[in-house]
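Let's start with one chain on its own, the form predicted alone, as structure tokens.
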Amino acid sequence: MSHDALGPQKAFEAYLADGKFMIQKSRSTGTYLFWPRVLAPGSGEDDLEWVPASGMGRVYSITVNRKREGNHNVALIDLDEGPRMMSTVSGVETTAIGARVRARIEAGDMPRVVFDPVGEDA
């Protein structure tokens, strides 16, 4: 079956699956979507796409969720294309706003995008 004949959502996960990193664009309007839909808002074009997003992107924000079975973080990450999603940067508790990060397909029962710290330069 088709990633196309699926549902938005499905269709994401279908991709993370593949080891495939995907987002949606308006072919008419050039914007790109995230989180999966099946209308862009605002302007309500359904000429979305499946785009290969490039990975990278700017920690927006950043929080610590302290437990007693370990700490992880939450963090808003602007995408180089625009959108911005919640994730995780790994391998760090945080790290500075603005900070460069790259994502990275994390498998499993329900593959996941995470993210991992870069250089300035990349």
Given for the second form:
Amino acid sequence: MSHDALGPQKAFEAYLADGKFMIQKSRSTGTYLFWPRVLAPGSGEDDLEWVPASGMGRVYSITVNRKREGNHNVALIDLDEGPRMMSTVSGVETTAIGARVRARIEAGDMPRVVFDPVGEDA
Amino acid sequence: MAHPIRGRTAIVGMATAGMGEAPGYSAIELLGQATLGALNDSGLKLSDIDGIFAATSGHAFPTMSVAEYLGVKPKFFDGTNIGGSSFEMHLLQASLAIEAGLCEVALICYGSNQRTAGGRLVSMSEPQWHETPYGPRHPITAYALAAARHMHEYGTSREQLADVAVAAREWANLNPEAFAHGPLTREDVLASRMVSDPLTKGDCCLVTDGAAACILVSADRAKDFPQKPAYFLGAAGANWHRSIVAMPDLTVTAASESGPRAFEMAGLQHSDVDLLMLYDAFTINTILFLEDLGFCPKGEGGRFVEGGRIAPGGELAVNTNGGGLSCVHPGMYGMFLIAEAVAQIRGQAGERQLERADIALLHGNGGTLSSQVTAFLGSENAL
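We have the form predicted alone; now please give the form predicted in complex with the partner chain.
Once more the chain from above appears, this time first in line as the rest of the complex follows.
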């Protein structure tokens, strides 16, 4: 199902609700972008289409937010397609910068993309 | 070649108020006290002010609030809000406005009662929708991500981060206005509570109250005032991102662009600089800015700050008031960079006074390493 009638933020969220992690790509240049916008930042292409993300990425940086209520990590993930996104590495307190990770959609009232650690050959 | 605006304006009045804790006072009341202090310092009257430059964490329309509170009807005003670096940009905007004849007496001002009002950093900053599902605690999450990446790429250590906090405290111990006093060792910083890896409480700025204001006029008039003028020599801003997600390389800030442009505008070399006032919201900031402003090569900042190099008696005077880490940090610290530079240039910095303080570099930072503004102030000898 296409969400092309929606603005980029709403479309991204609607795809997530459908269980899909989609990112935008410029038809003319092949450049991927995240987070979703009406134009490619810097170059301005607006011939953007939604494509499924490969889901593979690498940890660019990670921190553990430590609070009395509990700890959780906040990571920046470089997607194999190029763009960077904020996320969390699931099931571990933290992981090494440079580690390979794979995306998974965590369902709920506010579905979100999280990442699981995977082996280096993934 | 230096820009024609170099040396065309000067700060002739400067004051702080409510430094540290000011129970019972609102943010704008403290701002009002600082303004009165700056006017007294300059010998000017409230009605002489015809330009207002302001930003705070609590006022959506700061120049309106300040104009009403003071009962001033400014001919020119600018409420540019780029976080803690706003005031370094206001120095540039006010100088341009004065030089263009749009106003004659510019007030640049800030006030906050963040500590006594709640004891935590307050911000009007709106959440970024693509970050919200992951619960970042800004600003520290963003700075911790930058610190972790810098450690990964360059081998920067937590010990070196701690050395930044120790140097700041040693300067603060020479400053009676500083909020944090007393001995602080590398071990103390390392042993303090981990807040967001790799940053401990000791790597984080204070949460204080505080206000500051300065009066800027044309350099042609500056010598007629009771205080030694602090001349505006140049400034430049650079802004590449809003969210830390969009910062291209977490180890390179836009100071690497604002710095060279500001140096060029002011016609200065690194060897000319007597004092560096670097916005140290977290210990990693000082390291990043020393690198990006060209005082050491990229990646060497951690090793550069070892061995007391930026502490009292060290080779390079950095954050002589004690910085945001140990002197004052009411949320938007940039106004206090100006206050310390003026004190040093006038020779009024007491026990921490530098032997030579003719040229000061002020580097403001705002958001999550987002907006970067480098400015220069100097004494008459700098002209």
